[in-house]
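What follows is a single chain, given as structure tokens, in the form predicted alone.
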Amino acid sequence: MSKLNTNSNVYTFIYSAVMVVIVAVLLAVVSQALAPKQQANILLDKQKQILGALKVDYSAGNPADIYMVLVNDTLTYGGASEHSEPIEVYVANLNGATKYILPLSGKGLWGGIGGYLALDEDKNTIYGVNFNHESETPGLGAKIVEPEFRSQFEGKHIRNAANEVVSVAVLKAGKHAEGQEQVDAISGATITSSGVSTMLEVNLAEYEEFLKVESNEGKEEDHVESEN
């Protein structure tokens, strides 16, 4: 029986076939170990994102335990359409009252933005948010994340006195939004600003249904005490 050349073409292909093969093997034995792991830490890293909408400092404790005691329930509402993908709301209990957290997605200048956005039980005042990116610039765009950019939008409200769900705006200093409250944009990163900007308004009108749910009650008390 004649061995085989190692030396020649043949020889090259299977070797590099069963190593490619081996590898697979490896690869997808090592993935499926390590997939509970990764769906924790996902797990784990969405509520951190929504504890620090809810401005909640976890860092004495266990993220994980806390969330469980403020977050105490999911609604899963239909979109703005009936082509629109179920969306999620998180309601949490934070020292007795109710706050609802609305999960963002959108585009910055290099890749995706994302966040939380906290509201009071008026569905209308902003309670906090918490922003996230994939790749923004370091010192211009990334500030998104920072508590100085994220405080501005404490206290503003997300519809208009028409009770029309309108967002806020993220603006350049000086500039005005007709019809909505606004905050500072950052300077320098007037993409990434914009890109927040849409992410709030398109998401908020994907909630829309959700978000004028006993808010018409109480927009009428509000007008009966202006007349008095």
The other form holds:
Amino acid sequence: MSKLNTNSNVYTFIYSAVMVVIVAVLLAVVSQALAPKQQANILLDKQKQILGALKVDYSAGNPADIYMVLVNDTLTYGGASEHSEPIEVYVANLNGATKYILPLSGKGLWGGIGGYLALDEDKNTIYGVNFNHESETPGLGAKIVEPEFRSQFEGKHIRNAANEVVSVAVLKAGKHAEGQEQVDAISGATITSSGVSTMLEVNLAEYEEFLKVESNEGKEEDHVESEN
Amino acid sequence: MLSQKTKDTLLGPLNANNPVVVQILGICSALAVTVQLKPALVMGIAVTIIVAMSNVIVSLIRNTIPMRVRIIVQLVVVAALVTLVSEVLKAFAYDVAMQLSVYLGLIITNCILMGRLEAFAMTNNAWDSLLDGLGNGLGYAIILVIVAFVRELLGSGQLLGFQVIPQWCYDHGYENCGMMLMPAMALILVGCVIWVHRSLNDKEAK
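Compare with the form predicted alone: the form predicted in complex with its partner chain:
Next comes the full complex, and the chain you just saw is listed first.
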């Protein structure tokens, strides 16, 4: 400590500069080297979540392979509203029935929430749904990813009797939604629950173009089967 | 095998010199991650690893660090380490990385790290610093686990996500304590732990 004057200004400046360069190079190299693997993981995670929304058990096989077999088309719609990015809808063929998967994204209490909504061919009945979140409170808001909450959505309809898209409301037990179907909110996680509700409403509005096409012939009951 | 000093360095923070209940460090993150046992365990392990590693690094370069910018240097070491660990986890253990998500970032601001770097690693050799880091990390983890155990058990009737309180208790009118899920209860529980800890240690002193 004594030979070199570690308290001089010159030393402090040089030390800081060298430290910053070393750390920057180190982080840049690691980030570059690991990027392909991270991208692959993110893609795989997305595929797993879509399979989750389709209620497909992928534990036995390779999720990526199962995904490739099931999801065989992507519909792209030019940015409606202010969204510059095109909106994508995935088309899956599940045991002969067509399912549409709509990616969702919104805001929870602490950070972003997202998910995938799988619709039946009538573009009305919810087949399954999967949610994810960045940083909701464990034991409260984070419960949106659990099957107990998600399974409530199955079989609900996103359209009202007049065939307008009205989404599904997430409401506290005891409250009643006018003109739309509802599921129970997670008690103690009011903001995350209403975040899910808002996310569904806002995102479904953005899928207007996709949902509109069918609205002329769409029926209340589920009709599946037919084409491949 | 271990000298008395080594033993004190490693085991002291587990009880007599516990970072949370005696040094009162790391309280903030103790509030955030103790609603359930699992994130508390994960956070405890992550902090232990990061404290130990950054302690060793800072201890190795301690003689070269300019005194006037030492806090910045320590912070850079910790931030670089946490970033590296999170990058590596995202590439090789994506599920774990997702579990940790926010907590990894929280580690950088955990006062235990800065506290130990400043109080110990700056003046001790690498081996002792490693032990000090491990000891303090584990001491922190123990408190987290105790608080999370109580909060998850009373707050959700579960432990590690499994239902422990049987259904017939609920049928007979038992209800989960919603208060336990609030951050304030973590503070109160930490207070209770400190109380118990103080009264036990006072007896030993007499």
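Everything quoted here is computed from the prediction, not taken from an experiment. Residue numbers count along the first chain shown, from 1. The term rigid core refers to the maximal set of C-alpha atoms that superpose within 1.5 Å between the two forms.
Core-aligned CA deviation for L26 between the two forms: 2 Å or greater.
Core-superposed comparison between the two forms: the Cα of I14 travels 2 Å or more.
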